[in-house]
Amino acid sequence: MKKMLTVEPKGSFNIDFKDIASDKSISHRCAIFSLLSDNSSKIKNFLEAEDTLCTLNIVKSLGAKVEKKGGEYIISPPSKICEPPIILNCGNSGTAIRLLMGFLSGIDGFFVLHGDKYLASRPMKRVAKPLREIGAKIDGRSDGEYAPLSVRGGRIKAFNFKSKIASAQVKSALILAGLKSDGKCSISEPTLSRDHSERMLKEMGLEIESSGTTVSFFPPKSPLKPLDITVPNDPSSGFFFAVAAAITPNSKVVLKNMLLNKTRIEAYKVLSKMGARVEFIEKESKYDRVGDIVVEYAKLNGVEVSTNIAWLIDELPALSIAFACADGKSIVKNAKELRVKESDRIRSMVLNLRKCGIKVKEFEDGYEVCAGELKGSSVDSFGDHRIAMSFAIAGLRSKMQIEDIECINTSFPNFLKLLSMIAEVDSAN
């Protein structure tokens, strides 16, 4: 039986978040590249959600040690990238499947990668066929649209590629899989993505220079640097409780140590465009911008979403939330990315905010909210993590309940606890 959430409101707040979930991108990274250096990394406050751990098991499948003391992980690279004998088990991580198939591409040896039934639905090809046109060998169910995915790497020739979308999991793919390559490689865009995998290489040692929306390295000729790392803690698991405090009457929270990328803070950046009052407050900028966001509630007024698309994708569920609860229509265009996601998100929002009472008109690329009562109702999180939140966020309004919430653990195990200060939270099979 699917586990069920209940979340009624519980009135106004104002509460310092102090243990908002890791950055799942940055964990995710932070394993990966562990690999590229001869010397053990040292990462603190590693996300321990399941996919993050998925990753973590693979990066020891492929030889590496890894040691947990106290609150600090320690990952020791192998002399050689092993060959498994096992399929490398992505659990339910779209960043952890797709980056790996650029960096088995560019590693001697034959790799699988699988995941469970909602990662093996997600198209893959995205990624598979970038690293195919510089030379990788890719394979998998329906030519490489779905896992399991078999990777037979090997050397690749220098490229300059351009991609035709905007997605940090491509051009990250397109980058590890040129670390292995034989010249200088490129990589433009049509519009600047997220650039953790830059900034964080950067630091490890490598040549590499961002020029616009344009990214070229040289291969390094030694092992990078080891991690030395503190992750911070993720702004789009923040941003469910930025949400609550825009909607709540006389409500307010404070984010504290949280990556303050900028192309990791743009929801917030339309959240305070729509009225809400935000600061933030940088306090430290070693591999990245860190510091605190501060959230107060105000009268939400709707907005257009066009731009920026790729900086914002993950918070627009949550978004969404907000825009039910504003005055006027909110539009969000140029977002079909939103389709590939752990689900279709799109056709997700709209079902729901429909069965909440919200009129939604649904686009090829995106779809409009007319605001109104958000009324409380039975949702479905569709096995996706954003999903469940959001409308678990929704329940501050008028009561809700969520169908299927495991999948939360996937990036945020922590989140129901934190909901509980703020709400009535009741979850049950």
Second form
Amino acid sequence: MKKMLTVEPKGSFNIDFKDIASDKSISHRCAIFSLLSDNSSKIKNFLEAEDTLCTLNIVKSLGAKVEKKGGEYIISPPSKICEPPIILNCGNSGTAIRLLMGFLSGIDGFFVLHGDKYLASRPMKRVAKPLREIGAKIDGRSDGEYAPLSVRGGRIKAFNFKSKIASAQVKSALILAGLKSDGKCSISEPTLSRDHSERMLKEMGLEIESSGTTVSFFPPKSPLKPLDITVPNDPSSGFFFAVAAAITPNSKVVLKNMLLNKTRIEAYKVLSKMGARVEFIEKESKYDRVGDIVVEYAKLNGVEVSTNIAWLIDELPALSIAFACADGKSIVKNAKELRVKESDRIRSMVLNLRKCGIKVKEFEDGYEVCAGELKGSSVDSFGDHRIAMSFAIAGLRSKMQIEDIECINTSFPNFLKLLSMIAEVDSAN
Ligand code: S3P
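Return the structure block for the form predicted together with ligand S3P; the form predicted alone was the one displayed.
Let us now look at the entire complex, which starts with that chain.
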């Protein structure tokens, strides 16, 4: 039986959120990158959600010892990666499956990666093809386009890869494979995607240079230094509460200890451009920029979003709720990548917003939202956590019923607890 969520408005709020979920992208990388050292990595505030726990389980299946002491995970890598006798389950996670394809490409052994029905319908050739070209043996349904995927790792040749899409998952998969290559590797992308892999690997001692949209590095001659990191909170998860404040008169949120990497806070800047009051208060930190984000209600205006799409790809569903509550039209262009996320997010948003009485035009690479009164409605999550949470936030304007909300656990297990501080929330089977 699918779980249903009902959300109704509860009035204005002024709240500090200290417990926004930890950053998902960084948590996946912490688990995988700990295998690149010969010493134990220490990770505080690791995201304990379905997606990242799948990655942690896979790292265990590959031979690592994982212990939790207090709030800290200690991941001790094996002296040699094991060839596991089981299928490696990536759950719903595109980051897990794509990064692991890259990592395993350079490891001697045979590995099978799979996931849930949503992951099994997402494109993998964007990673399989370049990895095959540099020496990995990858197979899967439709010639390696869809999971289940098999990887037989081996010798990796040095490469110079020009990606046609700005994707941190593609870039990171290639970087991970290149670490086992026989010479200098470089990867360029049309526009910069999130750069957590480069930053974390540099901190671990890798000679890696980023210049504009190109990253180049030499494979390390010895194991990298272990990680000792506190994962900041996830700005993509925090953004649901930013939109909540931006669409609820007389409301304000302070999101504490958030990652402030410039490739991750673009959606907050769009919200500010629409009229909301947004402030970033930076603190000292080691791996990346971290701080608090303050968002306050103000009357919103429509906006055009056609640049830096890779920097707000995960936030466009929530941003679309702000579009629906603004004055005038908003338009999203150049965002075809939205069609191959956890669901076809253009389709999911268009169908759901129409159910709420909002006029929306659909394009191949985006959509146009004509703001209006969001009417209470019953919508589908399409099995996509960000669609489910976006319409839960729409419930601050009118009563919303969201079907099939289990997917929220993939990235933000305490979402409903935090939501109940600002809305009437009821979840039932
Ligand atoms: C991610 C990269 C993004 C993002 C995903 C997480 C990552 O995908 O949508 O949620 O951790 O590398 P692409 O950059 O591949 O589009």
